[in-house]
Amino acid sequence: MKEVFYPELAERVFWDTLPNGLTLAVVPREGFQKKLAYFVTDYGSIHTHFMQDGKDCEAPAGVAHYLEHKLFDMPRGEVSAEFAALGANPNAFTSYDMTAYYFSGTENFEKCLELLLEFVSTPYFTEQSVAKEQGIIAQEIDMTADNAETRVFENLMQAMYPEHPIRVPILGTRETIAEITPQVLEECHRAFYTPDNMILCVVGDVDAQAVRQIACRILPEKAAPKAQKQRQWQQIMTCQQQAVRDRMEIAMPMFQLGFKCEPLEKGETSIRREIIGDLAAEALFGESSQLYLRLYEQGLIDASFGGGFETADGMAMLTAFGDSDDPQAVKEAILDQAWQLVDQGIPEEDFLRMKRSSLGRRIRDLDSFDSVCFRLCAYHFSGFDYFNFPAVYRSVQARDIQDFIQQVVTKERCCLSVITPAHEEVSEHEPK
């Protein structure tokens, strides 16, 4: 294993690539009782179209999340009880572009790691269990449909991205999950759960060589052919639909505003663009910005207001969201503030303060084992060693932020999603 020391963060990571292609990252934290392991595949809900064994495959929406549920099943039963007996807490999540399985605990670490690698790499799907899961996930879909924050976001994605699969919810729909069979699950598992499409990340007071030995013993010895994702997604930067409106039983109007950005590239360019996007959001409408204070004093926003730079495979956007009686006025204010920042520039003192604050937040996040695992895995799939982020911050200048705002924060790239209380009349301020 290769030991890499990152002097600016005083961090060490043991890196390795196993003969089967699996990437291994072990972050030692001596003296800590807690241990955390993430086993992650570079496969999420948007990867429904792929080539496997020379065959063009199209899976129903929701398969990645469905797999996340069903992999906890083993021929001998559901594995959560086994983790509990070992004193560990397992969990999993599916995002648009990756799926992660993990556990944390203070004892029996090696046995828990063996169990994690075993159940994720052992597909076991029966007709009965898959059919039963459809009802469970259908209920989950209904619950998210009743969540206003989820609805306002999903409406925005459907309006902004007519081609990109991010327009489809991670869970899929009742119609698409009805198409999922054991055969579909097996095909997608074989396509994306190959070691060379995955990373195992461990944080804690553990022996890196012991982790490697367990991975070599439990997982296949050789690499298997993995699927080739098909990303033929149309990338038009303008929003053909600039507003979308819905109604729900909520107390006051809720909105989310999105500005389309070019999809991120791989490597250092990716995180640099992300840092610039985050700083642009802070400069425009962060809590310390003039615009935030003005909107708050005018009663146009409240403590729910926030935003940032969001990305997934093949898409990126600058976004702001919150509760407001006049979302259209908030949108216009952000556009006006963008024009002022481009015209007048960002004061150097403000820029340096924002950059120090953003860098400090990322460094503080390293105190969280979960944050370390998540970021190392996510950025690995983007082709970047996350612990090199301090150097990227040094390369970002105020002019980069202004150029980003000038390019991205325009009416043409903007879409506004609003949910209003079901009992209210449509106001003149609502987007039509």
Given for the second form:
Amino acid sequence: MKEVFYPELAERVFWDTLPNGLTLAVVPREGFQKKLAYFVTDYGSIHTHFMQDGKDCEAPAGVAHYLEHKLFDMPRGEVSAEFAALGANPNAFTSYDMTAYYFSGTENFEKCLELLLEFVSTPYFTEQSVAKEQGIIAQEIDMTADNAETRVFENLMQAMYPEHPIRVPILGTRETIAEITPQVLEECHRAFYTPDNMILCVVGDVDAQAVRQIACRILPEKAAPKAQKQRQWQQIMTCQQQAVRDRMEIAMPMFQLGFKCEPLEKGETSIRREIIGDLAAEALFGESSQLYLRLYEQGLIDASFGGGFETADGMAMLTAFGDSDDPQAVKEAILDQAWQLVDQGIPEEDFLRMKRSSLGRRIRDLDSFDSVCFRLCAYHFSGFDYFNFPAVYRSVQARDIQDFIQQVVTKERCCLSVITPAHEEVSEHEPK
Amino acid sequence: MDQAIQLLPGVTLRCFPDHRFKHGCLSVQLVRPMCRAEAAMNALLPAVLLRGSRKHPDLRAITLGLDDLYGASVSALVRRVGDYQTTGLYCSFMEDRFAMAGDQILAPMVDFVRELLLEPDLEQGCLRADYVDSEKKNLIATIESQLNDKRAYAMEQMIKRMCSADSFGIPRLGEKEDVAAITAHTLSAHYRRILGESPINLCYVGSAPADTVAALLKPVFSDIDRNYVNLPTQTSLCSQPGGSHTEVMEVNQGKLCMGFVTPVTIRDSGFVAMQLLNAVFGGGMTSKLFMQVRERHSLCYAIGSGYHGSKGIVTVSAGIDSAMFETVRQQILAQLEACRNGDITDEELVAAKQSLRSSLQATHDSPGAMENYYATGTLSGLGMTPDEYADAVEQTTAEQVAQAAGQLQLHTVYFLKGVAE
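Next up, can you give the form predicted together with its partner chain of this protein, since the form predicted alone came first?
Complete assembly follows, chain above in first position.
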């Protein structure tokens, strides 16, 4: 086990790679009662197409999420009750490119950890239990369909990415989940839940050696051959469809704007690009920008307005979203502002202040155990040790932000998704 | 649980010195009785104060000031705690020791709060009319957008109907027609009045010692012309007869909300048993509602219950297929009946206890959670630290939980019925 110090953050982490390929990260937090463990696989909703045992496999949309629900079943019953008896809350989530299982609690940490590792690495699916889950997930799909923030985002992805599976909702649809069988779940589990495709991250007042021993004892000794993700997604940087509209039972029009960016490479360049993207968003339309003040004072945006850099495996974008009576005007204003920033440059003083503020917020964020686990795992999969972020900030210059804006914030790369209230009249044509 | 320092009459500081965190927090709350006449003004006021002070006259100037404090944040804090509404500011900021050599954060942060709270950008002695108008529009938009979250919307409709004769029926942010009626003049007069007469509660979590924080904060409030008025005590629900209500909407999923009344509030000895009953009944993933209605019968995805201890109300909410309304309603009542009959397994009881204990014990692991626990606990009349509370949970028996269930009475049912598009 390697103990790494990060003096600027007053943090240390015990890192290890077990013989079976599992990555282990333990962040000791003395004096805290809460303990949090994340067990995560580098596999999400977009990885439906893969090669396994020389065979080309195509799983139905929504399978990663379905699998996440069904893994809680063990031959002896559902495991949530066992966690509960130990005083811990287990949960899980599926994103576009990873699936995480976790628990937090103050007592019985080692037993809970054993249970977490055990249930995630034990596929147990019956015809009956898989069929029963369909009703629950169908209700989850309906609930999500009524959520305007999700719909405005999913519509944007569909319009922007004709060739990338991010266009498909994480949950799949009622039709695709009907195709999921125990065999499909087993196949996907075997493909992506092998230890060398996973990371275990623990934050809290725990003994790192004990964590390692438990992981060695519970998980398979050797890694099974993992599947090869098929991810030859076409990358066109212009948006062929530049607008998408929808209607829902909401109070006020809602929008999300996306600017296509080149997908990130692995390693330090990925977080560097992300920090540059976030600072570009701040410079363009963040709360400290001239534009934000003007749009807010004109009543074109309100406190719901926000944005930043978003990324998933094989895609990246700069985005802005919020409620507005005139989303088109917000889009035009952002494009104009980009011109001006590129033309006039960002004053060094403004840039340094922005950087300090962004760095300060990331440091504050480390008090959240969930945030620490999430980021250490996500960045690990993109090949970067997250706690090294202060050094990346030092290397970013104002020039990088300008270059980014010049390249990305253009009409060609832009798409606007709008949802208008169902009771209001809308014109069928995009306003000029 | 009170480690209160009386800075001035009616100005109380609670400090929780702690060195484990990278950030600290400070809240300033003016405590008001919840009433229709001022709820909207109390909700609007901090948003207007955050638009500009004399020294930082617009949003951008404020953000630049906060950026200089390493990305500190200040936000409007408007809470409802039983019969009280609080209005004020909440700040979160990096600890001084992570700043570059020589940079301070806490002291300038307190000064920034002083400025925002006491030195607004005035025109002719009034809060700026353009800021008031623009924040009115935003607040109305916020109130209207509650419709976007159908589960929260349905719950609010249920509470409104259930508490039509009680202050609890007034929405936390007020009614939109009351917001619309506010002028810069009326808001300014209200601002001066509540600054003078409200109890002011301050809460700090961070590494600075209590006397340092007290020395920084006392001068902030010393110059205010104060004529402090005590608040009436908290009351339990004043209820009208209940009923059943249905609203139809073009949504995919229906939302069923049920409201139960109980004489047991946070100020009664039966409080802990009621909280534990809520956990057994619908409080989490091991509760009867989750395990039976969702897992066993596959009737929903989201289902749960909540106990509003300051008032004595238990609510249930479920997202369902609208055709299954009656089935789910019956199922929910059947689960409560099981609790009443003492049909509670050891596993269920232990799980509910563990889950409550675990979240109580974790309170001290986050500055925000500590602030929330103590700031609202003090107002609602909760007289226990998280550890004392956790001990009381441990000592509660299944019989006491069943008794608590017996004290719940169904009062109101509200159904947001989805119709196909």
